[in-house]
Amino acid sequence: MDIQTKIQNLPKYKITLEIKAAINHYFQNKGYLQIDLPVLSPALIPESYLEIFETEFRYLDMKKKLYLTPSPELFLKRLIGQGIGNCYYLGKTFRNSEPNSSLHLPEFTMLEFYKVGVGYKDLATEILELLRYIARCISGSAYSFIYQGEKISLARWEELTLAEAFARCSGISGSDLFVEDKFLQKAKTKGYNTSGFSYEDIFSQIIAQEIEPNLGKNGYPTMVYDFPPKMASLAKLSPDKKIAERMEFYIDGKEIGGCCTEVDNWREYKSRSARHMKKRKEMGSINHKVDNEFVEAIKDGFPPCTGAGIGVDRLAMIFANAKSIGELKLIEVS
């Protein structure tokens, strides 16, 4: 294992450093709890888009499996579910099966929040207000900075639904993006090779190749709302059921954060976990212990409540202008 040191990017992880003090008086000054969590679980949440590190706790002839936790998620909720207001989390998360890029490595930082009895679009607006405190507090003005060389400014978002994105970016209507047949027949008239593939891999396909590259580029944040069902996740859906109500953010083509309302009713969490885990064994991906303790969460009363999850990595490389989140590292394992 080459280990490289590189001195020349202090200035920029410094920039990192001063990004999570803002970070952490900002929550503090509106009265969230920061809450230190564990990186080892004997659980995870199911999600099949993702992979996990799965390792080993071993004492004489006990052994156990432990993961490394992709998210702060399953502590979180838990202790919401136990009263404990509006809280975040900001350190270390896990990812595997993705390579190393200028945007993403196994191992980055993760800021996590949860605000009780407001939606997404709320928080949406809460999220615009903390990267002002961050910008700030790292360039004097709340509401401009530059990114490589293109001014980005805070004074308001860019907003599109995801329908409006990806009628713009990609020529796919809403009303097809919603219907499954429609749209994956409006893939293969694009090109896509849809044989063997669900809904889910070619509208990830799409959005990644199409739309993501193309978001953030107008001179302010762009942020796409309005999710497919299909494409929830764990966000609660619209009272008619037509939409997600889920939230995503990008700055110069990059994905940094997003939010959603969260599901608050325990069987369709569960029905969700069950779907998601039957991919992940269709996959390959690795079988991991459930986490039913948030099953019993929800169950004795999950208030409702709006989280959100932001790569300060990727924040960081924003505002220290970088072109890479390696620039922001002094020692980069390889």
Contents of the next structure:
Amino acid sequence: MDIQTKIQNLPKYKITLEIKAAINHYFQNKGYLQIDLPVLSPALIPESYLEIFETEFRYLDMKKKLYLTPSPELFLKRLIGQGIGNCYYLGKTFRNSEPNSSLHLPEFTMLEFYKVGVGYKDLATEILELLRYIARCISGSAYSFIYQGEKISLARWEELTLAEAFARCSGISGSDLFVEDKFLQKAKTKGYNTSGFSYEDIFSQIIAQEIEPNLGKNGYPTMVYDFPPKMASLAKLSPDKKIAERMEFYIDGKEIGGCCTEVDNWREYKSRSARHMKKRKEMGSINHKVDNEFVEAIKDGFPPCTGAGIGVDRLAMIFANAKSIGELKLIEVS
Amino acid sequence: MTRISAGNLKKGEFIIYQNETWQLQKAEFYSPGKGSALMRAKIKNVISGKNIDYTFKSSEYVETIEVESVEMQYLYKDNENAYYMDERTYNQYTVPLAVIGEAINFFKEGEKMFVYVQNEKPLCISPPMSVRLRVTETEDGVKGDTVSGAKKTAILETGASILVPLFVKKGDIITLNPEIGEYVGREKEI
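I have the form predicted on its own already, so could you send the form predicted in complex with its partner chain?
Starting with the chain above, the whole complex follows.
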């Protein structure tokens, strides 16, 4: 059967509910506005590596393509461009070509929040504060909790630049990591199959194979920051253009979320968007309609801000001491 | 040999990786959202028995090999190998103990299980989900000790020891999972 009821998961499901309530309390107390958003959109902003679901709206003889949103970013940024200020979305997002696994579901709960006037390191501090708030609501202690028998302290981040993480876990130096040819050569000598694969492909393979399993393992969540410009996605580059102002955080070897200082220059945004679209075409991804009006929406002045995204199912899995996000669900579809 | 995308790998399949044969113990999709999707695998070397974790790119090709699964009788072991017999042909096959791992300690001579064979050469075994063994030695449970989850050591008829609940007595037949060496339940005497 493709639909299974899992009533035995009720206690952990209830922890998920408490976490969502804690998230709402936290942001309301901090003056963030909760934004309710459509999950169906007629256009999207292109992201190279996120595949989407497409569907169709029908009325009489009219037909219109619609897409399930893989992230609430396009809507929230339009509102920020209009001066809505600090805001957050807590709800479902959808990613195609991501089968069920211990860390993935094609539809999952995402927390995305934006803070105006701060950079990525400031927001990293706030993420930690949010984690402490949730821990206090769930376990009564703001500073620690137990996951799979290990105590995790939320007193501070373990902080590593991405270059330090690569040097420590994979023996690849910062000077090799940031230079495409050198990086691919180094990966090849380490035994990775690099032929026909891009820098991004090998980068994420090495992260998954050698880096991630070692992060968030020293009793603290690990924050890894300062990414190569090639891995910037929509993160702003540092003034010297050498790094992308982006961070990700890990608990027990699992990526839970991250944040980045957002690109606030519409020309820069437009050129990155074109690059993402080109990559999607090369990979044969669904050729969705692009939200070109988004650029117009931010042209009139997009405030400096930082955006964060957290996988709420993964976060709940950690706080509920579960090994797989499936353990939190009352209904499982496959 | 067949070439398949790593994204299609499944538990139990045999692959060639770095010129050696490995069996997939686990294969799970993973996407970091920044680069191609990945397949996180746990693979076991069929010669050395060594387990490693390896992350494949979903789209990279991996060589898989056709392996036959044959039910055989476990005969006996020596210091290095275990010996099996195909009851249809009476042919005997040798499997290194290192490949079988700790599970061998829970097999009685004559136990039936599947052996993976490639070109008449045994690669490794598929341990049964559970085996039944008699307890030959264990202390009597302390009366009144009702702490849930409390365990004690029991010696089994194969000579192996295992942790069991306190109510298990000498002479009882228990079922256990040989792969992880864990108690499953106690069988009532008929």
